[in-house]
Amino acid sequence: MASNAVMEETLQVLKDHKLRVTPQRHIILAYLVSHHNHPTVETIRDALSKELPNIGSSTIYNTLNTFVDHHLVVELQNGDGSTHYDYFGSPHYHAICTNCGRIVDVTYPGFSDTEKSLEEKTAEISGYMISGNHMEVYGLCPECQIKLGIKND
C-alpha cells in the first residue's frame, strides 16, 4: 500500500485533471507514482491483486489509457513487445537497453532548467502546438555490457 502523502498526492492529481476518482484508479495511479519499475498491465494487476482482488487486466488498460490521454503517464515501448507504464510527475527521460529491455528514468540538475522549454523551441521552431513530448534513448545498460564482455565488472 502507498503512504497516506502519496494516496494524497494521488488524489489531487486527479481531481486537477478532472478525473472522476474511482478506488481502481486512485490505486493504480499511487502504484505508479510510488513505484519507479516501469509496470506492463500484469505487473500491476500482480501488485495490486492483495488491495483489488477481483481487478481485471481490462481495467488496468482502461484506467492507464485515461491516464495517457490525459498525460499523466507515458507508455513505453521496450523491445519485447510488451507495453510499459510511468507516471510522468517530473520533467526526465528514458534509458532502454537494447538488449534486456530494462528502463530506467534519467534526470541530473539542471535538465528542466534550461531558458526555454524543449516544447516552447519546438513550437517556436515547428509552427506546431505542442501538447507534449516523451525522450528515449537506447544503448545497452551496464549488466548488458558486462554480460556481452563489452565492459569488465
The other form holds:
Number of protein chains: 2
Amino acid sequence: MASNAVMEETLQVLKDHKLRVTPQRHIILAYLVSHHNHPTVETIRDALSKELPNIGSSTIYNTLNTFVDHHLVVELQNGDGSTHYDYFGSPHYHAICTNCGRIVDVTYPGFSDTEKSLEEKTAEISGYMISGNHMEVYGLCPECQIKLGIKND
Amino acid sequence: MASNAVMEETLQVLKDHKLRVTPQRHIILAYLVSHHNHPTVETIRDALSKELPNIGSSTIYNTLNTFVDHHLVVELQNGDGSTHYDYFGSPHYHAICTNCGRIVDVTYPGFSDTEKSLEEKTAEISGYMISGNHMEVYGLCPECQIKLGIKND
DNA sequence: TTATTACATTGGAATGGTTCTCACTTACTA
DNA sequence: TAGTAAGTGAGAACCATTCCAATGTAATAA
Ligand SMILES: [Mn+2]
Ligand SMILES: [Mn+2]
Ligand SMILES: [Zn+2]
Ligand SMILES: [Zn+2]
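What would the structure be for the form predicted in complex with the DNA, given that what you showed me was the form predicted on its own?
Shown next: the complete complex, the earlier chain at its head.
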C-alpha cells in the first residue's frame, strides 16, 4: 500500500486539479504514483481488493479517464487487447516487448529537447496547435531474447 | 480506383513478401498505397464496395493483420474507438487532432536520423532488441482551431 | 492441364474490454 | 448542517474484433 508521503502528495495533486477527493480516486492515484507497472483496469482492481473490496470497474474506468483528461495519466496499448495506464510524473517514453507485452520506462539526458524539437517541427509543418506527444519503441525484451534463443545466457 | 502502376507495384510487394495473391489482398493493398486517409475497416469496406461487393469484414481484418505482421502497414488509434490503418511506404509519423480525430502525415529532412538515434539510445538503455517505433504528436488541427475560435480566419 | 493441398474467404456467432444507465451515496459550499 | 452537483456501483448494453466451420481458390508439381 502507498506510503504516507504518497498519500499526501496525491491528495495535493487532486486538489490542484480541482478534482473532488473521493477515497477511490485518492487510492487509485496513490497506487499509480507508487507503481510503475503500467497496469490494466483488472490489475488495479486486484491490487486494491483489500482497500476497495467493492469498487466497480466502471469507477476505475471513470477515474482513469478523468486522470487522462487532466493529463495526469497516459494510456498505453501493448497488443494484449486491453489498455494500460501510467502515471506521468516525469517525462519518459516506453519500450514495449512485441513478444510478451512488457512495458518499461525509458529516458535519457536531452530527451526533453528531442521532444520539444519534434513538437516544434510538427507545429511548423502541419499547422497543428500541439498539446502533447507519445513515443514508443518496439522490440524484444532481454528475457524474451533469451527465451527465443536469440541471446545466450 | 488504383492505377495500373499501383496494381503492378502492389502485386510485386505481395510476391516479395511471399504472400498468396488473392484479389482481396491485392485490391486492399492497392487502396492503401494510393490513399493516405488512414482508413478504418469500415472505410475500406465502403470504398471497395464496387470492386469487392461481397467481402467480409473478417477478410479485411485478416488481410490487414497479415500486412501489419509483414510491416507493410501500421495501426493507429485516434480515440474514436476503432483502429486506423496506414500503408507505411516511406518513413513518417502522425499528427492527430484531439478534437476531430484527423490524422495527417508528417516528416522532415533528418527525421530518419532522429528515429535511428531514438532506437539506438533505447536499445542501450533498456537492453531491448529494437524492431521499430511509433511517434505521434497530438494537438488541434487548423480547421478545429478555427471551429473552436482559437484561431481567426 | 489437371490434381492436390494448404491456405484464404465468408458470414454468422462469440468474445470481451469499455461505456451506459440509474438508483443511491457522498464531497463540497455556504 | 442542509442543499446540491457530482461520484459510485451493479448490471445491461455496446460494438470492434476474433473465432469458427464450411466453402472456395492460388500455388505447385505431375
Ligand atoms: Mn511509464
Ligand atoms: Mn500516415
Ligand atoms: Zn518480452
Ligand atoms: Zn480537428
